[in-house]
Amino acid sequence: MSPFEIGLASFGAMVVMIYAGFWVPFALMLSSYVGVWAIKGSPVLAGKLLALAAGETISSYFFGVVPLFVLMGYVVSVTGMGRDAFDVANHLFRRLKGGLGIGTVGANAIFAAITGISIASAAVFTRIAVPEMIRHGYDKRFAVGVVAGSSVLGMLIPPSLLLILYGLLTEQSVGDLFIAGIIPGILLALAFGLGIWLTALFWPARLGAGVAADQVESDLSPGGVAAKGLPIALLIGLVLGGIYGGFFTPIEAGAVGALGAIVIGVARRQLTWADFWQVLTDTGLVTAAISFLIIAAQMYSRMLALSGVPAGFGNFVAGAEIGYWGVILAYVALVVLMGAILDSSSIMLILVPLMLPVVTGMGVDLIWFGIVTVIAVEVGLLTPPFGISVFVIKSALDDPGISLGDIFLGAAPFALMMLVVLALVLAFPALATGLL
């Protein structure tokens, strides 16, 4: 077999693993191994090189942005930010009709620039949100699709440890994709927010009977707005402001956010040695799981590299004329439908290194490219079945009642507006690199 066909195979072969059930980063180092073996004839030089492969990126100073941000994303969670943030964004949007909706999109927003989990901001909006709009007479099946919804901003508006996958996948500047997102994550957030006020508008019997005389009352007064927006502003203007400022970048930035996280909880007296403990424990195992992932894309890449296949992917693109559109508008389409089988890390470890040749060598800024692939790879956390907000989700839920099925249904026409945000985003490249 030449390395192309090779290269192929183990490529063919690592996605029968994952659709089988194996772990993802062992799937993609043991395709990867025995496809370098295979072209190299050696599998000591094999072992060699992709071990090399693996000590070059884990030394990575960049790398050191990861183990940060999940910190600070795990304090901010534990200390009692998310129910603060949902509190303020519920009091801001309590006389439009809808108002405890957009409040939860407003309150996903704020934690989503506070904590790069979308994971954490479902599991915290679930207990918090869900109750809430159900007692106020809302659907159930549209109280957790948008909670499902929303929650996925946490993947784009920064900081987003997606967009830091994709700096160290792709060798791009982790502060330009985070400023990039900036402008998606807003209006993403603003068309979820108007499609949930249209919908109150035009259609209430869809958010639910308690909808129609929807006036949500809120205790809080203007200082005690201030008390809970004050600390997450400040932690937003801290971590946004020092890396946009220039003051530090974006690995300083998550140092600085987790200590001023820490700082905010002690001095609330929200953060306990038991939590802190927890929150290092968490912040460990998902770093190693990081880790393993990061690791086992950088395997893959350099498997492929020796194969040819992107060399060879990029000739069959070139030789089939679809243009520069057809390229991107099918890489989106692929994106999109993976995100029915695999979760959002797995599809970027797979195609970003595969298409990453293919679009550099058709100069496509590639700041802009991660934006769109964070899109589209959002969409995938609420299709079905793998849809992991959908499970975080319905793990968090108290109410047996709520099905699987509620959940994606509920979250449907969010994924339909995150399409057209997406649209948007493909058609006007400024709304990415405006503020670049």
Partner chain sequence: MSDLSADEGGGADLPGWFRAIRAAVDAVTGALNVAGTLLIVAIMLLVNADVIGRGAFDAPISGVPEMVSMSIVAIVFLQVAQTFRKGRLTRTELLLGWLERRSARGRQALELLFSAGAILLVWQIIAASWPLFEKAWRRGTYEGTIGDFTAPIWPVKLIIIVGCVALFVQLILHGLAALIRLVRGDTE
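What I would like now is the form predicted together with its partner chain, since the data block earlier showed the form predicted on its own; can you produce it?
All you get below is the one chain by itself.
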């Protein structure tokens, strides 16, 4: 078999293993190990690739603060700050059907201004939002779907690790990319909110029996709203103020936010030692589960790079005589397709440099192209078999009653809405470049 055929075969084997119930990271590792062995003809080299990727993949300052973002979210959850925030949201949105779902999207948009990485959003809101939505009568599948869907806002609304990576790959200004992400990010949040509202209006059963029955009662006084909303507002103020006031970087924000949440929790006498330890342990388990997946995905991606499959498809798109829109649409389709099996940064690392000379030659605005790329790549967070946001939620949820399939199904409408927003950005480039 040629390396190209090996790459294709490894893909089939990997999908079968995942659906058969092999642990996803091991399915990726095994495909990668056998693939490299077959391509390079050496099991020793295959083992070396695994070992090098194990040590290198997550070894970065960017990635190192992920547990701290998760910790911040978990402290918010365990101290009741999250629950209070949702009571406030419920009160404010009580006349709006599907209000808590919309509230979750809004909260994610705010959190997106703090974090640069979607997995942090997914881990945090699984703990804060899912239990609250279920408590208020929402359908489980919808609850996890909202969280999965709105986690993608983390990478679109600045700061964004993926936009930084794109900037590095294309020598575009990261500052411009960040500004360009704002309107599409808000647009996506609005699309999600509108989608939820319309669903609540026309198919209320999809949101859950409790919501369909009628609005949830709320008897909060203005003073009660203030008392419940203040702690979380304080935390958001600390982190956003710190970043945009120049006191710390978005990377450091995770650490400051985590410590801030702990201090607020202790000050309110709502954080016990036992809770704190529990939350820390959980943070570790979720971080390890996700990191192990990302390491395995990187092994698989390196094998695939050696096989030449992505380059083959990329060169096909780049070289096809299909005109401007043909190339752009084929590229978007390829990115979404690769999103089914690869992690976000691997897709960008492989495809963007391949396409860059082509789109540059066509005179494409590279800032716009970056936003298009990031939205398309992020669809892959929600699509099976390898959907990292879905995996994060499953891992953070720790509830056997909600299966991976449930989460993928719950997230599907949001993936579709992303495609709609992507189409809008494709049709109206000014959505991305208008603020520049």
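Keep in mind the model is a prediction, meaning the values are calculated, not measured. Residue numbers count along the first chain shown, from 1. Whichever C-alpha set is largest while still superposing within 1.5 Å between the two forms counts as the rigid core.
Cα displacement of Gly145 between the two forms reaching 2 Å, rigid core superposed: No, the C-alpha position differs by under 2 Å between the two forms.
Any chance the CA of Ala20 moves 2 angstroms or more between the two forms, core superposed? Yes, shifts by 2 Å or more.
After the core is matched up, is the C-alpha of Val36 off by 2 Å or more between the two forms? After core superposition, the C-alpha of Val36 moves 2 Å or more between the two forms.
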